[in-house]
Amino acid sequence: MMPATPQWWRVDPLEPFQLGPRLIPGRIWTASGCFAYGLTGHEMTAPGFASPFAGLGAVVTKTVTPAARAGNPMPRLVETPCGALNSIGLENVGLDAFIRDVMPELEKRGVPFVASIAATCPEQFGEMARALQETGGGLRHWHGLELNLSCPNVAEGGHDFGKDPHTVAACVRAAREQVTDRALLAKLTPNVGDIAALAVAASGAGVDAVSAVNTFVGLEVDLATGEPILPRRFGGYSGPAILPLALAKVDEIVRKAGVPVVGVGGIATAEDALKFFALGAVAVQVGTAQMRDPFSAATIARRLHEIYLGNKRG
């Protein structure tokens, strides 16, 4: 069992850190799709917390596509003994509404955020990045752009879209040309044999960090019918069960690619987050745990801060 206060932890997760051209407010983020757009929950409180946003370095928004999407048919979420299988289908308000309604409200509320976007070709990523930059370039709390290259829930695009290093590089390059003063991240699929090759391609095209990993492709069967529970058969598997798998992918990237990594996958406790930091991650994202308890990321940030203070005094 990991010590409650590991002596090697000498980083304050609440302190800003440099990621590419941007000073990010902290190292504990929420993962895309797991805290909506960052506009809800501000009125919620818990013992010791004024809101679920306390101590967060960034909220990665729900992924936005060029046009609004209704998402996949119900059911969209299946809980399993060790995680969750989702097939949301990128339900979102679309780029125009995101720029018009969501970004100004996030700025007004002072929410540090990274905008997540998805498209079906490199040119679309460039067009979306340009639109965001033209309208949001003056926003103080917009810190970065995460390219969702790996969502397994959409037929066009989908997980096959992000498996090719050349395509990954083309998408990053298209966005980088349009956004130069925000941190640019590429969210990578774990459903490949060599994830480091994707990270190397993204790094060569100008990305500041990669987010690793997105969900694993999974399937659950309804024994009453003998059919898959999700209408699209497959979905994205997340939660505690993928923690060791995500750690292995992050370790591979850190050792082979030489690009900063934001770790994500199965994080539910401060100890889980520390494992990613031990492997060299510069920040982490809390996903499924945040959907179950909106104070998960805030709790992790506070606990790591306490460990840091204890080691500093020692």
Given for the second form:
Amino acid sequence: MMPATPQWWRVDPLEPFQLGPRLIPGRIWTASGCFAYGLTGHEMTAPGFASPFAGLGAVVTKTVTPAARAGNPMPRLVETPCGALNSIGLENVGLDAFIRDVMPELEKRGVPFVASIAATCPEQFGEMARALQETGGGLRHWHGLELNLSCPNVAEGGHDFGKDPHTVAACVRAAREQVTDRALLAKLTPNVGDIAALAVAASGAGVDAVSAVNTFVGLEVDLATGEPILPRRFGGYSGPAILPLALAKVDEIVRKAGVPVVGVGGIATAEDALKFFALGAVAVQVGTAQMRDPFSAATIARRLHEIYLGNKRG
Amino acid sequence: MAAPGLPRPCRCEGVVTGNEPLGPGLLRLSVRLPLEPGFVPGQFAMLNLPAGRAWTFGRPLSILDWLAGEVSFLYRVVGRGTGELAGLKPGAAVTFLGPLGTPFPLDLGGRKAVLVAGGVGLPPLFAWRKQRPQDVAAAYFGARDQEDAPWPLLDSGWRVGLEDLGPSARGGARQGLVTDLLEEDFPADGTRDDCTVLACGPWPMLEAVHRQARRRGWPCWLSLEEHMGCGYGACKGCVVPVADGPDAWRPATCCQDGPVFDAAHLAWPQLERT
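Okay, that's the form predicted alone, but what's the structure of the form predicted in complex with the partner chain?
Next comes the full complex, this chain leading.
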């Protein structure tokens, strides 16, 4: 049976919306780490689409750190029946190369983007934010800054770091001091007992929204060897399997923290996205589904736009 | 970005037109597509089942041939995905994303190609030979045994080496590794210095072929295999170490920077460690 058309949906996902100090071009984004730096896939075609970027509100770029990182050894991915474990280990080009090479190219191509950064202490977040602001302040297509407070795959223990509300607040404050005219987001780990407390802390320190959620810690065993498949044992679990888990976390934040939420976790269809909007999310990010199909987010944006138009006429 | 001159990848729905066994656990899948961007040998496609039944990630399959709107692949059943692929009947729908990746060079600058294929590593070299027959000095195919070889694809132009020849030699097959055959045909005495090796197959074969190419002073291009996530450079899930200065290396994506690499650009100490 086809699900009933959600007649309550009255928002055009292709319409710009205000998030803190910034007007964001649309509500369907791609999640960090799932669409590289927003420079891949431009040449791709699909029936009915000009490009995989059609209708995207923002690409959240792959997280960069102060220095380039080679990332974790292979294997880095494990597919499960309804999702995937990843242990990429924040492989990235580093902040300098991002500012020098990536940001101007995104600007040139007109890709709306939210930069994602990770650091090991609040001061470092502040320095990175300042560097971005100094060079990128004049860019039209740079819309926001997402603080990755929750990568599970690095030795420095991003998770523990992002689990403490005081540290989260300190990181947000340091970035907010530097970046005042772009949307500031904190991406939260779901691997805590009280995610709303993290959201409250981030909100009090000045974020415009929290992105919820990052991946869940998971592990898969190779039965042939009896050992974990991933060299670092644990990975970040994502994909359709985590949709209800992510929805529960978002609901908790919306009800207890009162801060705008960008929903992320397990979205593969327009209906999945609508569930986050139903709970009060202001935008959503498409992650693992974008890895399967570069047109996933564009397809979701189009479908939600059609539903919006249908309800408007009706 | 696809390099200049490469066809633009497309994502579209396709219909299975054939899925016939070429040996035990070895199949040729043919898919009819509404678009025909073409491909360069060495490129691959990500295949998946339609929405609702799709795997988290597509399955990367090297393109064997592309004729009149029909693209074909050779694959071996090794796991859940390929097992489900093997169950697809003509008329079944699949999703296609391709062609993807950096292919083998077609222009060898006047040199002749020595093609070396192992097992299901045959498709890119099969396609290369079909597109550039006049530039092939020799073509080798190696497999474990007779059942491991896709005989309908191996005409007399392929010299076949089998690790276990079995009681009756088929198609002129010889007992031994492809590298033995290459050693026999091209002694490392400097008489043939005008060749380039193009190879795809299991890692020990690629390592051995690379050593042979070095001894002969031949350029060498290798198609590598890694577990892939997205297939188009988005997730950084399939990395290969490439040289980045004298003692340094950096991760390259197998799906986008590869799967074909100039062997001289690979970071061999890191590769051998893994």
